[in-house]
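Let's start with one chain on its own, the form predicted on its own, as C-alpha cells.
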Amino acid sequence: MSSMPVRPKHPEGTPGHFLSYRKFLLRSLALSTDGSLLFYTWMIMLTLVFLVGANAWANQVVHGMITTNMTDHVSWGLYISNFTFMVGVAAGGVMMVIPAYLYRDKAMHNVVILGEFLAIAAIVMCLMFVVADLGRPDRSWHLIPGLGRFNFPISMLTWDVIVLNGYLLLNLHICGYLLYMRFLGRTPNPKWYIPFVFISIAWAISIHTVTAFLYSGLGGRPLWNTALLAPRFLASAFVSGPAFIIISMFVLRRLQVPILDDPIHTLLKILRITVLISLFMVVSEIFTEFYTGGAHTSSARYLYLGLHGKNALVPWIWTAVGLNIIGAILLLHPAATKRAVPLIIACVFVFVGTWIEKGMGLIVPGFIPSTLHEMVEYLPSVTEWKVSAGIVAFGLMIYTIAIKIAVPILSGRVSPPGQPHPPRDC
C-alpha cells in the first residue's frame, strides 16, 4: 500500500468524527442511487422481481405453507435447497481473501471486496429464505438468544444461527472500516481488519461445515449420513463463489471499470483444482451408494435413476452432472485462458450445476422415500419460485449497489470535500 499523506485524525466520539461519518453515508447514498440508464433499468428490473416474490410471499403468509408443494413428508423443499446453496456462495467469497491476506498477492487486494460483498449479500438471502421457510415469520423470536429456547449448545441449528449471523458482522464491519478509512484518504489501521480478515476466513469454513453437520446428524436421512458431507459442501462451495466472483468481473469490465487479468486467472486456478475435487466428491458418493447396495441407497436410486416409477429429479441431477463434467472441461481447456467467452461458460456451467446439485440434488432427496418408505415426490410450486426469484433479486440488489459504493470510493474519485482524491491502489 503506497503511503498516503498525513491529515489531522478526528477522535472517535468527536464533532469531527461524528460529520465525517455523516458526510460518508450521505456520500454513499448519493452513490448508490445515481447512475446510467443501464444501472436504473437493472435495478428497476430487480425490483420489479422483488416485488413480485413479495407479493408471492405474502399470499404465502396469508394462505399458509398450503400455496407450496412442500408436505409433511417432503418439508424442506425449494428455500432450504436455495439456503444450502448460498451458503456455499458466502462461504466461497473467502476465495478472494485467502490470495489476497494469507499469500499476501498485491492484485487480488484491488478486488478482494467483491468477495467480501457476495458474502454480505449470499447471508443475507440466506436469512430470507430461512424467514421463506418459516411459513410465519412472528415465529423467528424463537431463534433470538434470551427471547426465544436456544437449546445452546446442543442443537445445531442454534450453531448455525451463530455463524450465519457472526460471519454477517463480520464482512459488514471489514467492508465499511476499509471504505471508510478510503473515503477519508486515511491508511487503515491493521489493528482494526487484519484480525477480522483472517478471523473471517476460519468463520467462512465453518459457517458451511456447520450446515453440513446440520444435515449429516440426522440418523432418518440416510442421504446425508456420511462423514463426506462437509467437504463435499466446501469444496462445492469453493466451485460457485469464485465463478460467480469471475463472472462479476467481466461484467465491470464491459463497464469500463479496470480490472486486471491476474485476479482473474488466480481465481481460474483455484477453479480448476476445486471443480475436480467437487466432481471426484460426487464420484465417490456414487460408487459408495450403488456399489454396496442396502436399503439405504434408495434415496440416491430415486435420485439418479427413479425408484418404483416416481423419477421428478431425475432430469435435474443429470442436467447438474453434465453442466458440472461440460464445465470442468471448459476450465481446463487453455482457451478458457486467452478468451472471455469460453471462461464465462464454464463458470456459467458449474455455478448453476452446483445450484442444482446441492439444491434440489440433495435436499429433497433426503426425505424420499420417507421413514415410513413412501414415495411422495416433490417439484417447487409457482408460489415458491417468486418468493425465491424475489429473494435472489434483493440479493442482487444488494450487491450491485455496494459495488456501485465502492468503485467510485476505492479508485479515489469520490473524497470528503476539501480533501485530494486518495491514493488509487489498495
Second form
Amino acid sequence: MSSMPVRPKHPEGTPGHFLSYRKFLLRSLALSTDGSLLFYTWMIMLTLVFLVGANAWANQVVHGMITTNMTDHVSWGLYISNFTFMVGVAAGGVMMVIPAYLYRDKAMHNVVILGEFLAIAAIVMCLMFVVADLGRPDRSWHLIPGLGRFNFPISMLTWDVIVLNGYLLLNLHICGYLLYMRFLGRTPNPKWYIPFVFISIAWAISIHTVTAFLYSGLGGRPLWNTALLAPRFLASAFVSGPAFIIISMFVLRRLQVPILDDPIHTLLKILRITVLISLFMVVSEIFTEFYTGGAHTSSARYLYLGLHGKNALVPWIWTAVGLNIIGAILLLHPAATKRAVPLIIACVFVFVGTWIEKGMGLIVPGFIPSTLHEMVEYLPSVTEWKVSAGIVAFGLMIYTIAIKIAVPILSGRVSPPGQPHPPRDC
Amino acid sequence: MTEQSKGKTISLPVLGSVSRRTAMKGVGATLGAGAFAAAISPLRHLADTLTVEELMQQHYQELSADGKKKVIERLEAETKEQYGADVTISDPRPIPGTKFVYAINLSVCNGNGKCVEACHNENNHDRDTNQSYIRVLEMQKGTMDMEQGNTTYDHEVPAADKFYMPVQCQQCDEPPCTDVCPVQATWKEDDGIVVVDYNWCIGCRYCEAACPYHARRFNWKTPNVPAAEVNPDQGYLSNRIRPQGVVEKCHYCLHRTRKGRLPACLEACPTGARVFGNILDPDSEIRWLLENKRVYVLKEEVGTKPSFFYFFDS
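Could you please show the structure of the form predicted together with its partner chain, as a counterpart to the form predicted on its own just displayed?
Expanding to the full complex; the earlier chain stays at the top.
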C-alpha cells in the first residue's frame, strides 16, 4: 500500500498546517464519500443496519432495559459479551504492529495501518457497547474524571475507561499523523510516531488484561475468578484480530488493492501458534473445572453439559468448540499457505468461534447459576440483536472509510497541496 | 470517481453549478441525517421526564444542605406528578456510635415469606415484577449447599426435612459492590449500611455482578406503584421510588432504623426469627446474641465480612 517512494520535502517550504490540515480533512471527506456502486451499496446497507440499531437503542433508553432479556440474575448479556470480544479484536491488531516495528518486517510495515484502523473501529464499538449497556446513558458524564466522580484506582471499570480511550487516542494519532504526512508528501518524522507505536504495543496488552481483570477480580463468580482469564483473553484476542485482518486483506485484494502474500503468511504463522495456545488454555480450564467438581464448577457444567435440566448455552459452546477445532486444523493444514479459500474459511471459523467463546460462552454463564445458585437462563432479545448489529455496522463503516481514505493517500494517488490532482480512480 | 462523471454538472438555484455526484452526496447526507433523527426520535419522550436539574445534579456527598433540600422538594413534586402520591422524603444521617447488625435464627424461621412481602410494600417496589430485597431459600436439612436450595417453593410451610434461609444485603464490611462502582454511586456509611445514590448511578450493573449474595436489583423499567399503595414515609438513600435504569438494594430500612424504629422485615416476621440492633451497644440483644450463640456468615470464604449473621438455636 505504501510501497511508493517517499517524495522529497515540499519544495516551496512548509505551507501553514492550519491550511494544509484543513485541506487534508476536506480531501479525506471527499475520498470517504467517493466510490464505486459497490462502495455505495455497502455503505448504504451498513447505514440501514445502523439506523435499525439506533432506533432499537432509543426505544431501550425510553422504555427501560426491560426491552432486553437481561435480568437481575443474568445482569450482563449480549452487549457486554460483544464489548469483551471487541476489546480482543482491538488488541489483536497489535499482531501486525509487532512484526512491522519490532521485527522490522518491511512487507508488514506497508499494511500495518490495517491493524491500527481495526483497533480504532473496534474500540469505538467497545465504547458504544458499554453505552448501550448503561441503564442511564444520560449520566455517562459521571465517568469523566474531574467532572464526575471517578472511582480510580479501585474500580477496574475506571481502568478500562482510561486504557480504552488511551488506546483509541494512540491509534488515532499514529494513523492520523502518518496519513497527514503522506498527504503532504513528506517523510514522517520518527520521533512523532515511533515512541507512540511502542507505547501502543504495551497498551494493546493492557486493554485486554484490564478487561479480563474486570471479571477475574470478582470472588463471587467462580467461572471468571481464575488467574488464567487474562492470558486466555490475550491468546484469543491474537486469534480474532489477525483472523479478521486476513479476511479483510482478501476482500481488499478483490477490490484491486495490491496486497502481497508476505503479510498474510506472517499473520498465518502467528495464528497457527495463538490458536493452539488459546485451545490449550480452554482445555486447561475444562480439566480443572470438571476434574475438581463441586459447587464452584456449576457454571462450567451448565455451559458444557447443562445443569438441572437447563441447557440453553450448550449448543452455543459446542458450536464454538467445533469452529475453533476445525478452524485450527484448517490453519495448520499446508493448504492454508497455498490456497485462499481454506484460509478464509479457517479465519471465519476461529473468528466466530472466539466470539461465542468470549461472550455467550463466558460472560453469560458467569451468571448461571446465580450467586444464590438459582438457575435463570438468558438468550438475547430482538432489541439486543438489533442494537448489537447497529454497532457492528457502525464499526464496519469506520473501518471501510478509514481504508477508503488511506489507500489512495498511501499509494501516492493523492497529490500534496499546491500540486495538480492526479486522476482519481479509487 | 472518473473524469467522465466529473464533467457532468447540474445547476442549482443557490449553490450554482455543482457536479452531479456532489449534489447526490448532499442529498444522501441530508437523507441520512433525517433518517438518523427519525431513528432516535423515541428519545423525545425523555424530555417529558428528564429535567436539566436532574441531569446536572451533583453527587449526594457534594450537595450542600440547601441543594439537598431543593433536590428533595423536586423529587417529592415529581412523585406527586408521576404517581399521584403525597410523600415526605427525609434524609436521616447515621447516628454516631451506631453500627447496625442483623441476625436470623434459622431454627425459628419457617419460610412464611412475610418479610419478603413487607419489604416489597415498605420499599415501594415495582408491583409488576413483585420485587423485593429478600429472597428466602428453602434448604434441605443436612446440607448448607445452596445449590440444593430452592427460592421458588410454593407450598405449605414449613415442609418436612427443610429449613429456610432468608438472604438480603449482608451490608459487608468489605463490600465488593462499592469497590467496583466506577462512579462512587454506592458506598458504606458510618453505621455500616451500604447505600446507593439513585440520582448518581449510571446503571452499568457492575455491582450486581460483583455481589456474591444476589443482593442488588436493577430497575429494568420505571417502577409501577399505585398511588394508594405508595409508602409516603420515604428516605433519600432508601425507599423513595427509584428512577428507571438504576441499581438499588436493601438499606436496613434506614429511614426507620436511623429514627429508632425497626426494619419492616423484622416487624413483619411472625416467628421472631429476626434480630436487629446496634452491635456497639453492650446491652443490646444483638450483642448478647453474637456473644453467646454460635453464629455464622454466608460465604465467609469470599472475604466480604458481612454484618449479617445466621444461627441455629436448637
